[in-house]
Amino acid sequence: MNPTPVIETIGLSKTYGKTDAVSGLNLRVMPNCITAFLGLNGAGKTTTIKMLLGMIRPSGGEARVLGRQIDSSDESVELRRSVAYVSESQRLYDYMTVAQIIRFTRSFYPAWCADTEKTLLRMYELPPNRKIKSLSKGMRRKLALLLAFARKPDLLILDEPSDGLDPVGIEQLLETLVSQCSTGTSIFFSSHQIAEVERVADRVCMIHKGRLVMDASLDEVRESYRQIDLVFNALPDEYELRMPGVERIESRGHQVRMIVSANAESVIERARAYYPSSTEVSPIGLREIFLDRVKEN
């Protein structure tokens, strides 16, 4: 029996005037894993997240988070009890100290994990008696993350969580994401930091101009994606090389570069029917795939 997605959208759309911020998004995020939501700035990541959380209304389509309809006011209230969210510009009560806002937030969540609170206070080196208004951007981000992690939510949604963190803070964040997922929290985080995604994500969903352009596990990416470089004395027509799994073909002179997402051996066999003088096959990383998917045609 297949598990129920923690996030599922069907044709989800958001339009501002004549601009499609999100267009017909069909997204499935599975439980008990870390799913990265990749895209350029302005690709529609934050708009999607805000629709999922009921912060803005969709223009079309539907979505469920933890099995609850996002456009139902009753289910939306219940949803917020089970989902923790950290935004790019997290609002905190500046007049409180670190200890005060932790006590204040803790009072709303019976499942609050004191061990997580203590561990992250120490790891993030947060000063309990310091006023929030005096904290740096990075320290405020760490505090927001602590408040979200210690809630022990069923689903954790993070929008550019490493923004404002130094390299040590990023390492601590990634370590905590893996730890939280291992204890049963499903994690969905938006990012354009591909190196971080490759470190911790189980699955990658990629959005470009409001449309989903990729949904694959990192294992699938590593096993299946290849770059094939060929040199021909007589260049075949491009359509002769087209077949399932071929994502892009670029020709320059007698050289052909192919990006394939599957069936690499079959693609090479097809190409060899046209007698290439040189064939080179190499793995392709997530960064190269990302750049290829967002490349303007």
Given for the second form:
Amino acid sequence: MNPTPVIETIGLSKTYGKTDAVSGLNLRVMPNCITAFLGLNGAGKTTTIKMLLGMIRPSGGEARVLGRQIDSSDESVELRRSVAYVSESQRLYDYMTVAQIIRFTRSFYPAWCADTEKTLLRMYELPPNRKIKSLSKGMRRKLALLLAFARKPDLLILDEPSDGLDPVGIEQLLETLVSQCSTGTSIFFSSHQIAEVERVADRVCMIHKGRLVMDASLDEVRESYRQIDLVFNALPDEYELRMPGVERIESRGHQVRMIVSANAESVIERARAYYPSSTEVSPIGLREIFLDRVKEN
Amino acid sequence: MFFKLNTSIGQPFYVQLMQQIRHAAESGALQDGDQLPGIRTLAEELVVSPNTVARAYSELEHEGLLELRQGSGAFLTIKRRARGLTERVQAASRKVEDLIEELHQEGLQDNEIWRLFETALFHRAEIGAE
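Now that the form predicted alone has been shown, please provide the structure of the form predicted together with the partner chain.
Below, the chain from earlier opens the complete complex, with every other chain and molecule after it.
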């Protein structure tokens, strides 16, 4: 049971002058899932997304989106029909009204969902007769989202979709992501907001300085990632505690703190051999893992 | 029913949902035949991936606590299931203690009681009884 990924990159790279914006990225995004692409500002998220959409040319590596090679120009038209994209720098036709651009966009997409259009128009409180140039940043974002969602694409790629939205707007956005996913759209969205990712995503891919530093399901994270705090009278050598699953070991005086991504029980078993005077195990959130990965690299 | 998902207890959301549904069934908050919201509806309400709800429902269906009907949602199927194993073992252990007590009063020694039990069980095994 191994479905074809909707996005697959192998060694995807982009260099600007001497700077590696993205280096050797191996990404696999599975269908019918909500996958978050988490990273700090400037980590390489937007560059990656633009390469996936054929908007900029990779310096190296390759990528497939919905099974199609991204740099093949014959396939890129087909691809644009089945992939919807919303970004922070979206250009909409300023002179059109909300209702006009909806009608205009609808004419290109036979699968257009009138229900979604109606629901979102109401939920986002978009004024149909207002010209786009006089919409606020948040309203433009919502309009762009409506246009993407109502197309019923196979794959939705969203670059920082919650940027510029207030808390209510973010909640509505996440709710819409959920309902889109339940009707069969695969979703790949970038974000630096851990709270929204943690709630809604099935999987999370973390990028830092152009490199993938983590790719895991949120269930896995909750089930297996643990922080283990130990106190020893005689500190064992760090090397003795290194074993599969141990991501990080730090010691301060008699204390040792470990972050493990798997095998917490065998790690504790191993540590017992050195007679710790105290052993404490606690779950660790996406936020701590993220900060840890960023610190480490 | 009301659900509450916690991001900081180190437990997958689908497991939390399963436990809350099981608990609601045990406490009577949910009764046999009650309907739970559809996967999409519940996912939207909790703002979690629909895959999370789908997994919780399908595992509970596997356990026999839920019945999923195409298009109309999930229904609780609380049958008079056999009491839990622990409960039955506890009850049996009390019976055995009572019996031993009684046999002591009739003047039997522990080793004699032990032999009686052994012989009886051995005999049952010999004749192929369950």
